[in-house]
Every structure is written in structure tokens, then in C-alpha cells.
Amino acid sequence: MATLELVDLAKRFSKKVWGVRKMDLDVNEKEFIVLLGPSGCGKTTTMRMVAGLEEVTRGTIHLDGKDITDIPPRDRGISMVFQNYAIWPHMTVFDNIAFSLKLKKMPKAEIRQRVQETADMVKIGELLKRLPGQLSGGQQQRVALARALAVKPKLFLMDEPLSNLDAKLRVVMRTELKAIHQQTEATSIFVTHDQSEAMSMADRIVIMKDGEIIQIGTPDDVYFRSANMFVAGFIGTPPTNFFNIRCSVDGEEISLKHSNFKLVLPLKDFSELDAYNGKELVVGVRPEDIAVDSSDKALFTNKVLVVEPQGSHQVVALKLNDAIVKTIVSADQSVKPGDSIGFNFNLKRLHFFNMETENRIKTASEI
């Protein structure tokens, strides 16, 4: 267990390309931090700095207030799970966990239990007499799992392990991943490109973009207050749908006005948007708080162009002008394409952004 404090940490790789520009973190003990972002963002460079794997352009990293930057990496105290996997084929399942516990000289009986109980806890136990190549795809995962936790780091680092599973088997070795660290109480750093992978595990989630922190926050932080429409967009599936709305201030009355609809707004209670009087700004309305209404009160009126259906629910698409705009319909709705059907918004959960800086408006209730 330990705390973690990355300070203006950067990686070049050449004059025109940066790894990562600038990070500025702090991880504290016990946690379970995921890093999240699109391909090249930065997240793989960020933990193999931390790891020692790769060199430091500049900043300073810091392991329980040591600043470990340029110490070798056997010497951090930090495990490492890699993508893939990086067991050696030659060795059995035991020799594999106990490999870096020899290194460290531990008495053979004290080893043998240290590789029993990880591989226990991993699910693993009764296969410690097998080779790698006599695994499946999940099982050879486990054992790096329980080849980085044997030697009990200080911090626990997790490159994309899943990535490699089926669909189902990532299902659940998410559920297994996170009850491991709340047995282990191992501070962590997990780097995905799943957001449902983040959502589900994370304590906090680090998204970055262009090799900078976009937003740190919980999952319900960068869900329900994303701080940018890149955030927005990233986050949620089907992600966030954008309308480009005039705002116009009437009295006690904000009208957000768009070629296929009208919202009307108590200014009391969304005050920030009287700066946008006269003015375009973006709503952005996630699909679950897109509602079909069959009355004559439905904010606007539109026909279906697919209907996705996904088992507990339907993902239900239009065109609004030139935009697609999906919403989360229940199953058991009969929905069809070419229906005209009626639809509102929850106007307690709707997003606002500045138009030029894409950047979140916060509104009264969230101040």
C-alpha cells in the first residue's frame, strides 16, 4: 500500500511528438485509479514511466513521498501486468509466481505459501504443475495477476490485462479484478481504453486526451458532470447526443431555441445561462434522458430510422436535420423504423457547454 504523486511529468519522444505533455497526479493509498483515453493518449507512457520502463523527459515521481525517478525498476517496489501477459512458456504455473520471490532469496517454505495463497485468491491453485502453453487465454492471465501480487507491491500497475479476453470472460474477470484489489487493499493503476471497464471498476477515473489530463473525477463525476463535450462524447454508450441551441432570456424565462424544438427554463434555476443571452451554446442530452411521450405535450415529433435491440433494452435512432440522435427505449415498446414518434427531454439532467471552448457551463445545482 502506498501513495503515488506524479509533478509536471512528461515524455518526448522526438522535437514533434510528445508522449505525454504534461501529468499531474495524486494517487492515494488503497485506491484503484484507472487511466482512460482513446489509442495515443498518452496512458501506456504515463505507467511505464511510472514503472521505470521508460525514461522521464521531465517532472518528478514520487512513491510514499520518495522520489524514486530515476531508481531502476527492481528497486521501486512496483508490479507490473502487461498486456500480454509476459509469463515465460517454460516454466510451470508455481515457478512463474515464485519466480520473483527466489530473486529475492525467501525461504522455500515461505515461498511455497506466498505462490499458494495468490494463486487461491487468483482461482488458480490447482494448476500450479502446468505449463502456460496447457492454459486457456484467462488462466494465463491469472497467473501474471498472481505473479505481480506475490511479491505484495507497494503499487499495483495494470496494463490493458483484459484486452485480450472474450467478451464474456472480461465480464467477469472485471467483477474478479476489483474484489482482488479490495482483498489485497493493493493501491492501483489500471490503464483501459473501455470505458465500461472504467466505469465498473475504478475509484477514480483519469481520462486523457493528447497526452494531458482532460478530467479526474469518480464515475458518477465524468458521467453526469462531464467537464467537456470531448468527455461527454467519450463517456456513456450510446455516447451523449449535442444539439446546437439560441439561448434567449425573457423574464424569469430562459428559451432555448432549436430548428426542431423549444426548451423553456426557469431562470432561477439555470442563472449561469443568462451570460448566453442572445448567444449559441450546446445542449447535450444523454439517450437514457430521452423519453418517448405519445401526448400532445412531446417536445418534438420524429420518424425512426433503426432500432438496435439489446436484449434488456432498445437503442432507438433518428435524424434530426443532419444529425443521428439515439435513445434508450425500453424492450418491451413496440418500436419500428418509419414510426413517428413523440419525444422529451429530462430537463433536470441536461448538459450545457460553451460553443467555442466546449467546455461545461455548470449550472446552479451544481455549485
Given for the second form:
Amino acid sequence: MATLELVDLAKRFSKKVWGVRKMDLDVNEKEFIVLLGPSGCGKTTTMRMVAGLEEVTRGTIHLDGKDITDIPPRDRGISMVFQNYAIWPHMTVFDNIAFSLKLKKMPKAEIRQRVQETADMVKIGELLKRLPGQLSGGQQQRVALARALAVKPKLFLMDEPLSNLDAKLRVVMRTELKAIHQQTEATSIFVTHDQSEAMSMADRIVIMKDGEIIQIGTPDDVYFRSANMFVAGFIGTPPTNFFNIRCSVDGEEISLKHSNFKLVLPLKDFSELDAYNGKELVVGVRPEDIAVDSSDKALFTNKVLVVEPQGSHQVVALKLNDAIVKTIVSADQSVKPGDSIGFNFNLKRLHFFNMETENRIKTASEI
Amino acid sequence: MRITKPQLSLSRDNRKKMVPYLLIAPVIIYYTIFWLFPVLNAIVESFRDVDGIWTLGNYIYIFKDPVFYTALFDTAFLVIFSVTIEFVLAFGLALLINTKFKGSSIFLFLAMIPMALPAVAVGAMWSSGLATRGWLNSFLMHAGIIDDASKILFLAGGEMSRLWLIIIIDAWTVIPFVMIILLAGLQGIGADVREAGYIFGGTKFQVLRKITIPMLKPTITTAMILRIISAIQIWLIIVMLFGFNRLPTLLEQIVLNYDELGAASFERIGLALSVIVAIIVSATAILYLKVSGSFEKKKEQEVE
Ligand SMILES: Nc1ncnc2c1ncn2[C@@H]1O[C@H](COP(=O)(O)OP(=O)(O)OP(=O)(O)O)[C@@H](O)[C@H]1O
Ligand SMILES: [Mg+2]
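Requested next: the structure of the form predicted in complex with the partner chain (the form predicted on its own having been shown above).
Every component of the complex follows; first up is the chain already shown.
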């Protein structure tokens, strides 16, 4: 249980290559933070700096208020699960988990007890005498987890710990990790580029791009109140659909004109758009907020391009001008490619973005 | 007439099984002709005298000869000290280069130069360097460290100083070789297991001792065996620096008896010596494998 503060943290590998450009982040006690972002955005570099494996170029790291920027990894009270486990192949599972405890000169009986306890927690209590080479990938993963938990760290770092597991095991481990976190209450930072993993596990998600933080927020924040077009496009499968529209204010109404449709909204709910009168902006609509509407109130009617059944629902893709628009339709509706279907937007869930800055335009209608 | 297929050829299964044997057959034939026959011949001949009569005389001669025991001692001394020193230094260098500091690849290249020199060239270089008027003395004189009167007589020292001179030269030649093998092993280990060691409380030294070295053990064993075997066989540099019989070693004695002394009776002494050396080499290698292997068993028991 600890707090972590990253202040103006940066890592430059060479003249042109920045691992992290600027990170400012406060992690609260017991919090489960997920770093999420595309490949190469600096997630691993951030973790390595916090762990002390990488020297920082600029900035400071405080753990529980103490500056740990320049102290060696072993004195930080941090433990880490590596992406490819990095468990020691020449040591038994027991020795892998006991390594740090032995170095701390913990009494033998106590070590034995702690190792058994942690191993049971991650369900490898029976495997203590085995060598890692005799374990499956999932079991090795659990050894790495147990090794990291046995220390009872102040801060628990996990760099894509589930990425080498198959899809099914990944979902199981996700739940287990969350349960372990609730039990141990260790402040945790978890790296992933799987957004459903991020959404389901995080107290707060930190979205990164090109070595910088784009948005910090709860899963609801980043999903329903995406800070900019990058986040809106990155979070959610399929991602948010974007439409370029021209905005004009007409008395008590505001109308948004797209080449295929025209939205008319009450100005009182969207007064922030007043400033864009006569200008262009981008409206983002998530796939589940585009609904089939067979009445004559449909916003637009279009031919279906592709249907992708997903079991619980189906993803329907349309071609609107040159852009592909994806919507989510319930499984019981029969939709076939080539069908002409009417659609409508959920007007409570529209996202507006400034065309130049790509930043969100907040509106009063936001939930 | 019609020949059915099964009559003509072996079954598919049997043919498949034969493939590996067919592939290694040339190697086996080669070894039989150029290696096994000569070896067997040498063993047989070492038990006969010049007239072809069976005898243990060659071996008795050797075991009665005090030079043999000097050679045995010198060889053992060379093996123990040169291999230890070479290994420690080479491992240190390999660890250093593996940190990939700036200029490490240039350093690696420079370090490899001695490896590229043939043994004769190494001998020539050092014997001209260590002579009283050699380049080492003249360098020291130019540097003002010694004057004309106090030239160092490198090659004129007693047996111990001669041994140490050989050890130093051998180390100089061989360290790059050992270093490359260890470096290749180190690079195969990957940084993350060491980094995990640091995170889970290890100091540099603890990580080296508990993670890097145990994981490098197969490589270390290979390098050590190769080095021990070739250190037992050291002779050319000794002869080039000091001449025969000044610093007897096992192989030097073989060459001396077999090639240099001329008489047919000495040739057979040389053969008998070869057999003894072959036994010593194999025994040492097996002993080393046993010792390094048994450590592993102990460790496993500790866990139980
Ligand atoms: N040791 C290094 N030397 C030079 N550049 C590096 C080094 N490590 C990382 N980088 C660069 O820093 C940037 C950030 O890398 P990082 O590994 O932190 O990305 P990541 O977000 O973890 O990506 P992924 O999701 O693929 O793991 C990348 O552009 C990468 O090429
Ligand atoms: Mg990474």
C-alpha cells in the first residue's frame, strides 16, 4: 500500500528516440492503474524507470513521498511481473518464489510458510518442487506472479503479464488478478494494449501515445468522455465512428449537416456548440449508439456492406461516402449484406471534437 | 516378366530408418581410416619393442625416468594456473563487453587479435621479445624504466619463472577464445532474468553468483573442457622459447622422443607416452564433468 508520484518524468534513448517524453501521474493508495496505449508509446519504459531498471533523463519518482529516482531497484520495495515471465530456469518453483526472501535473510520456517501461502494464492501450491521447464506457459506465468507477490511489495508492477496466454486463460487470469489485488490491496500498475483488459481491471486508465499521457480517467471517463479523437478511436471495439459536419445555429435549434444526414438538436442542451456556428466540427458516435430504425424517422438509410456475427450481437458495416461506419445490432435482427436499412443516433451519446485540435468539446448533455 | 514392388525394395519404413546411418557412414569410414587405425596402431606398437616383441619395457622406461615426473608436474602446474587465470580474466572481460559500453565492439575486435595468430607466430613474437636484446627490454629502456645494465633476463630464470612466463603467454593467446565462448553464452541468457534478480533484492554480485553463473554453466563446462584439454597439450611455445628438455611437459616429451631423438627405440617411448597422455586427458575431462555435474545434484537435494 503506497502512493506513487511521477513528476515530469522523461526518458530519452538517443538524440531522436524518446522512450517517454513527459509523464505526470499520481497513483493513490491501493489503486489499480492500467497503462494503455499503442505499441511503442512508452509503457514499458515508464515501468522500467519506476522499477529502477532504466535511468531517468528528467523528472522524479516518489514512492510514499520518498524520492526513489536514484536508488537501486532492490531498495525500492517494488516488485514486477515481466512480459515473458523472466523466471529463473535453473531454480525450482520454490527457489524462484523464495529468492527475495532468502536474500532478506528471513528465517527458513517463515520462508517456507510464505512461499506456500503465495503459491496457494495463485494455485501452484502443488508444483513447488518442479523446475520451470516442466511447467506450461500459464503455470510459469503464475510462478512469476507468486514470486512478485511473495515480497509483499509496496508497489506491484505488471508489464503485459497476460499477453502470452491464450484468450480463454487470459480472461480467467484477469479475474484472478483482480481478486488478488482486492485481497492484497497492493498499489498496482498494469500495462496492456488490450483495451478490454484495461476496462475490466482498472480503477483508472492512463492512455498514452508517443511517450505522453493523453488521458487519465476511470474506464467510464475514457469511454464516455474520451478526451480527444485519439482516445475515442482507440477505446472500444469497433472504435468510434467519426463524421465531419457543418454546424449552424438557427434560433433555438442547432443543425449539424453531414453529406448524408442532418441532425437537428435543441440549442439549450448543446449551447457549447454555439461557438462553432458556421464552422466544421467532428461528431463521434460509438457503434452501439447507432440503432436500426425502420420507421420514417430514420436519420439516414444506407446499404449494408458486411455483417460480422459475434454471437451475442452482430457488427454491421456500412459505406457512407468513402468512410466505413460500423454499428452494433442485436443478434435477433436479420440483416444481410446489400439490404437497405434506416439508422438513427442515440442523441444522448454524441461526442463532439474540434476539427483542428481534435480535442473534445464538452457539452451539457454529457452523462 | 513383371517385378512387383515389395520384392524389389525394402519397405518404406525400413528405408526411412536407414537414412541416418547412410548419412553418417562417410564420417564413420573417414574416422576409421584416418583416426581409429592410427590410434589402435599406436597403442599396439607401444607394447612392442623395435624387434616387434611384446613388452612393457617402453612403459617401465617412462615410469623410471625422473623427467617424466617433472613433465607431469609442469603440465599439471600449467593446466591448473593457466586455466584458472584465463577463465577468471576471460569471464571478467566477457561480462564487461556484455554491458555494451561505448566502444565495446572495438575492444572486442582488439581483444581477438591474439586469437588470429598461429602458435608459431606467437612463439616467434615472444621469443624475439623476451630475448636479452629483445623488443621488451628495449621498450623498457626507452621508457626509462630500466637502463642498459639492468636488462631483464626473461628467459634465464629458474623453473618457476619459466613456468609463469609460459602461463602469461598462454593466457595472452587464449583469453580471447575463452572470452568469445563465454560472451556467446552470456548473450544467450537475456537481460530480463538478471533484471529480475536486481528487482527481487539481488546486488550485482549476488545476481552474478545465483543467476548468471548457474545459467551459464553449460557454456562454462564446454569452455573449461576445451581449455583443459589444450592446456595439457602445450609444447610448441615452450620449445620455441627455451628449446627441448629445458621445461619438460608431457607433450613436449612426446615430440622430443618421437620426432627429435631419431632412434627407433625412442619412437616407441613417444608412442607409449602418447597413450599415457590420452588416458590423462580423458580422465581429466571425465573427472571435470563428474565434479561439475554432482554440484547440481546436491542443489536439488537442498530443496527437498
Ligand atoms: N533500449 C532502448 N534503446 C533505444 N530505444 C528504445 C529502447 N527501449 C525502448 N525504446 C524506444 O522507446 C519507445 C518506447 O518503447 P516501449 O518499449 O516503452 O514501448 P511500449 O509502449 O512498451 O510498447 P509495446 O506495447 O510494444 O511493448 C519506442 O519507440 C522504442 O523503440
Ligand atoms: Mg512494452
